[in-house]
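This document opens with one chain alone, in structure tokens, the form predicted alone.
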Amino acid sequence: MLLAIDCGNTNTVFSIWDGEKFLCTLRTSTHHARTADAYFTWFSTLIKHYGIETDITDVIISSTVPRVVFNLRVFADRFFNCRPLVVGRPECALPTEPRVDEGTIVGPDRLVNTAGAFERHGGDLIVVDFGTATTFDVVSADGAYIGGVIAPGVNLSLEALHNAAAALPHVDIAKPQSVIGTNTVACIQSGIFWGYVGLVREICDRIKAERERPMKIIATGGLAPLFQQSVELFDSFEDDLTMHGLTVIHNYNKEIAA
């Protein structure tokens, strides 16, 4: 079985893949000081709780937080006796190499999303990921990552607004009843919700115009369903896109090593 690990700035996700489906997905907060033993204690406790029989033979890691990679590699080596693939490292091959400015380091999460989206939808895509940052990944016709856009994430914007303006409360993101708010909470929710609707729509329209071709818009990340249910922004929503991309990259490396 494959253990796919996606470490983001806020959360780290562990998913067990049996070759056909994900058996379970576990989530914990990202903390660079968490040791390999602590990961295993947390992981094994939850696996036992869910009653899942595991025989992990392979591990693949994508991490936007470089400081956690060492302990995750020790975790894989010590408890599963395997050397993990780490996306972005030279030993981890990609189905199609990114085409960006020389010397540019592309975030592993963007490479993984590109691989997963291309495998499911083909090329000419815009992948919008609602994470700590809201990212737009442009995927060419042959499946290469060719650039994108990075904007502040929805929750990050809310937190910044709350911290910078003492009189403004922290609110949960939701679609407001109307654009014009009649109280402070409604005003903030309207600004954030419709502001991000406008941001996503405008950026995607400009990408399409620049590429001069039709492009599918694929959304992923926790807040994508909120926007998708309220306005037609995306052609498809994939809640497991990143984890699927990790399985695609792992399979590709197994094939070329055979």
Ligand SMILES: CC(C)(COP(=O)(O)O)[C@@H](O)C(=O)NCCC(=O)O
The other form holds:
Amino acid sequence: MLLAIDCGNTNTVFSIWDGEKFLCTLRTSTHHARTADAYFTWFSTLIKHYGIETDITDVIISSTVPRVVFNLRVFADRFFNCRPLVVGRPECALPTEPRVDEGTIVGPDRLVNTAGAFERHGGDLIVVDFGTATTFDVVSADGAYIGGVIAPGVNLSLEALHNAAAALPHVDIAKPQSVIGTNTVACIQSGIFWGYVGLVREICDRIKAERERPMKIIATGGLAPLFQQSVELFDSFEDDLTMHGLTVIHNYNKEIAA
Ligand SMILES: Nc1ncnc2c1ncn2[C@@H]1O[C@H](COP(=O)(O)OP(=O)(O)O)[C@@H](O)[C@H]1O
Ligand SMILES: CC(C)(COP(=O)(O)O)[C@@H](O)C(=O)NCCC(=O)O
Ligand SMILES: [K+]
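Target state, the form predicted in complex with the named molecule; input state, the form predicted alone:
Entire complex below, previous chain first.
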């Protein structure tokens, strides 16, 4: 069984696979100080709760927070007696190598999204991931990550307004009734919601123009459905894209090792 771990700046998600069969997803917040023992206590409590029989033999990790990798490695080693594959490390091969400036370290989540999206859709893609940051990953015709765009995340932008302006409350994102807000909350929601619609549209249009070809836009991350339901921005929404990408990279490494 495979344990795939996607550690973002906000949330860490574990998913368990029995071959191609998906078993379950477990989610916790990301804390670099969480120990291997603490991961196991949390993991085994939930597994027991769901009544799942697990026999983990392989672990793959993608982490945008470098400091958590040490404890996750110890977790894999101590409790499953296995050496995890860590995306971005030289020993973890990618189906197609990224084409970026020399010395650039691409976020592993972006490499994983690229692999997952290419396996499902083929090439010429823009993957938009609404995480802590909102990232755009450009995937070439042959499945390589060839660069992209990083913008502040939706919740990060809302938080920044609240932190910097004494009179602005914490606001949860929602589609506002109208563009012109008639109260503070509605004004903020309008600024962020329509601002993001514009940001996504403009960036995708410019990427397509720069690449001089049609491209499919694939969205992932918790907040993608909000935008997808309200305005047609994406060709597809897939909340499991990063997890799927992890299984693709894991299978690829198994194949080349065989
Ligand atoms: N369904 C949702 N509704 C509202 N906010 C969400 C939802 N899912 C995730 N979020 C928020 O979106 C942000 C990004 O979450 P996530 O995709 O887990 O980020 P990361 O991968 O960077 O850890 C976080 O602030 C999280 O709290
Ligand atoms: C851009 C990111 C912060 C997004 O990760 P997230 O915040 O969604 O966890 C992450 O991919 C990252 O740290 N990237 C390194 C720089 C790069 O990808 O070019
Ligand atoms: K992410």
